[in-house]
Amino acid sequence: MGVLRVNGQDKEFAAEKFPLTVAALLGELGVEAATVVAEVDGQIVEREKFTATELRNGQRIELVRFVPGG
């Protein structure tokens, strides 16, 4: 069992489900990559890195997603 802090909410995943990096989390959110900014332990992590930046145990993510309209 792995937790990831998302926006304030702990978020449990199984071991074998435990999103290993950025994109992964997304997609086990079901959150399009190009509508957010991601944040990672307080870091923004560039879009083209979202592949690339593995996540822990325990980490703080914060997830920003733009919102057409004014």
Second form
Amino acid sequence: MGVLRVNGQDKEFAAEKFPLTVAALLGELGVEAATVVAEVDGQIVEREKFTATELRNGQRIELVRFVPGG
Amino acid sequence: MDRLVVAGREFNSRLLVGTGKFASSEIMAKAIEASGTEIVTVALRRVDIENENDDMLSAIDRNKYLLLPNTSGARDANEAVRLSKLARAATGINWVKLEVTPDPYYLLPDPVETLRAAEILVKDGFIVLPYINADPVLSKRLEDVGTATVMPLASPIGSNQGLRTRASLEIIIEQANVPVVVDAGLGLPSHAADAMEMGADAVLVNTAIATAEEPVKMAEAFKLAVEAGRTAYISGAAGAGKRASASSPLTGFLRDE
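Form predicted on its own done; form predicted in complex with its partner chain now:
Every chain and every other molecule in the complex is listed next, the one we just looked at coming first.
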């Protein structure tokens, strides 16, 4: 089993389902990658690096996107 | 109307529009269109991973409008810098509306943290448009560190109170060497026209458009007001006087004196 802290919440994954990349995590969560920017342990991960960025047990992930605002 | 130039980039419109508080993305898109704006602000927030919904901003054509991310929610300089970097990663451009508002009640910007964040961001290559209280000294300090504009508030965000900071805005406009964008609190087109007549280079409006009964029509009203105010400003207003000054001839009356 593995855990990722995603947007402040712990997400548990069975060992065989642990998302190995940022792209896999987004797929698992059902989040459209095209509009998202990620931070992994405080480091920004650009969209084009989602598939190449590997994840490890215990990492902190932030997934953010633009929303309406003034 | 003459063009607005910010950081070397030219704009035909002097109205910036915020995208918050619209009832739907369709109304938002139509209002943006009707406003004639070329710069729209957006915020950056966590994706709601439990409740994934549509991207509200997909209705905005990013080839037509410059997306100006704000740092709303930042309580200090470090948070603002972090948000700016995430926004840059998301847009691929380096423009940011810097706002640091630790107090949620009046949402007044923190001048110390704003200046600190501006210095860091300018050094990092950002084009920084800082939201500030109408403080002429802070305006100069921000200009000195290299911000692209200053964005002093007219009154608290979303309050629709109009130009409560008039005297300070006049000093900021008089002294500024960067565009002055009057932001926050403009509740009516007349407020926007007033700011433009004073010599503001642009205004930013969100709540007054988004929460009007007819946001699309109100967007057009603000467009016209900004154009009227700017045109009046460059026309050189005639001064006010205490006494009457007849507009019709004071001779040739149809009576015998």
